[in-house]
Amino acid sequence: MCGASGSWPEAGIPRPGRISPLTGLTAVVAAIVVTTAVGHWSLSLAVLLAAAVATAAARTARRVWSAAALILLPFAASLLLTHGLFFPEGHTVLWAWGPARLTVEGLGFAGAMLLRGAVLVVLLLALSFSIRPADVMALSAKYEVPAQLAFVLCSTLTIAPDISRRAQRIREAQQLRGLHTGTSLPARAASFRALAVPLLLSVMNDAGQRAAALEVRGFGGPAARTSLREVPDSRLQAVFRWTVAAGLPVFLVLWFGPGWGGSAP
């Protein structure tokens, strides 16, 4: 969400360099459209790979990845049980028991759409733990977007981020306190519910507060929002952003386009 109430989150997010947030928007839309677009594993997985190597740069990688986990896992069990071992055109049968057939042409199936997967989740929780949200707020005030959606538009970006520093505000509380929170899956999932109730009732405490914070300082009011922030940005990204605007529409057209969507692996 967009920070604490009154408060932008500042500390803890690492700084993403000179890099608008409007270019980092425009390069994971235009990865995402164009990994569903081909839909073959070897981009997905290259895709992962340079997300990989940027949340690294970015010092953002271990939490990236753990919420990519939490996210991914269960979406992995679930395509195994309805692909992997249930799809009907599968010949090459590796395991049988009765209906339930592990195939592999199931588990390619279920593959490529795990890494499709993979690669929207990465990607936009990449971007939501890379970006300010200040710079948003900056940026909506000097494009004109409606406070309300802008608000909105942030709030969706960064709250991973601020429940992931939530959470480990609440676990460290908790072990100052002498509450057991090892590493271990066992341990992990006897404190799940000492870390949910907690970081549930903030959660909807903080919502309650902000909104009174937005109303009294006039948020939603008519008149014009400024900023005194500048957000980091450059002639060269704005080229990047028209070029990939209107080149990922041609790109669309050519690759459903007669002789080009069925060349796709």
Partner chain sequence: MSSSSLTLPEAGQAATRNRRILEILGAAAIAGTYIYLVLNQPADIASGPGSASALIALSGFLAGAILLVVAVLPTLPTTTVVLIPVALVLNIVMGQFVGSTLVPFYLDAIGTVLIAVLAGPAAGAATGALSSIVWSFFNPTVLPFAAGAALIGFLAGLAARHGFFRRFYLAPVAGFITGVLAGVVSAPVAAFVFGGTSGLATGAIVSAFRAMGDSLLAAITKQALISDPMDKAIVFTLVALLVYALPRRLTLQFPFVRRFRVLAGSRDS
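For clarity, a rigid core is taken as the largest C-alpha set superposing within 1.5 Å between two forms. Bear in mind the structure is a predicted one, so any value in this text is a computation, not a measurement. Numbering follows the first chain given and starts at 1. Compared with the form predicted together with its partner chain:
- After superposing the rigid core, the C-alpha of residue 130 moves by less than 2 Å between these two forms.
- With the core superposed, residue 172 shows a C-alpha displacement of at least 2 Å between these two forms.
- Once both forms are fitted on their rigid core, the CA atom of residue 151 lies 2 Å or more apart between these two forms.
Switch from the form predicted on its own to the form predicted together with its partner chain and print that structure.
Only one chain is given; partner chains and other molecules are left out.
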């Protein structure tokens, strides 16, 4: 049992896995907002270092950082192309070839943007790899979030592998029936239609059956929902969330307000 008075110690720092998704979300939002507001590479690096430690403790480091690399490598290449080579505002030229000019200012801008983007990507991925869909459903019942929203969030995450398998089966069946799979544009369009239409038909039929099943169970009705699942939480975490929620606007007002060092728009 994972109840509030379960076997985990009630006091002390919550262990990874015993942290409420709401606490994680609050911490991630606060870190992203503060890092973006300050806009300094040293803070971004510090946050990324903290994320590395946190993901290592939660044993999600390999998954989070490999997924982040897949997103950040093209992003870095795009930034280098856009700002590293073409930055009209740059003056300190390191290398030039035709219209391309590698400038210190352009590299600095691209680096700052990359670090800020990396904070957003790594922290949100760390959060999504630590959340269980069942906890999202339980929290939505607890806080009376519209049932439709929780259903769509959780259903999308769970039906994706099923649709992928179904698409594979349809592709194999069409190929057995002699589907032309050439590389020309008409052949690709024909194979897209031959795959997409049966797939769409099959998922729409399933959706119709699911809708009927959900409706007879009172889905989306006005009655309050309950959940058997107990999402881990504690008073310490609640205090943390409220403190951050109250402190973040104060920080932003002070940071961007007159007389402070922040960069106002």
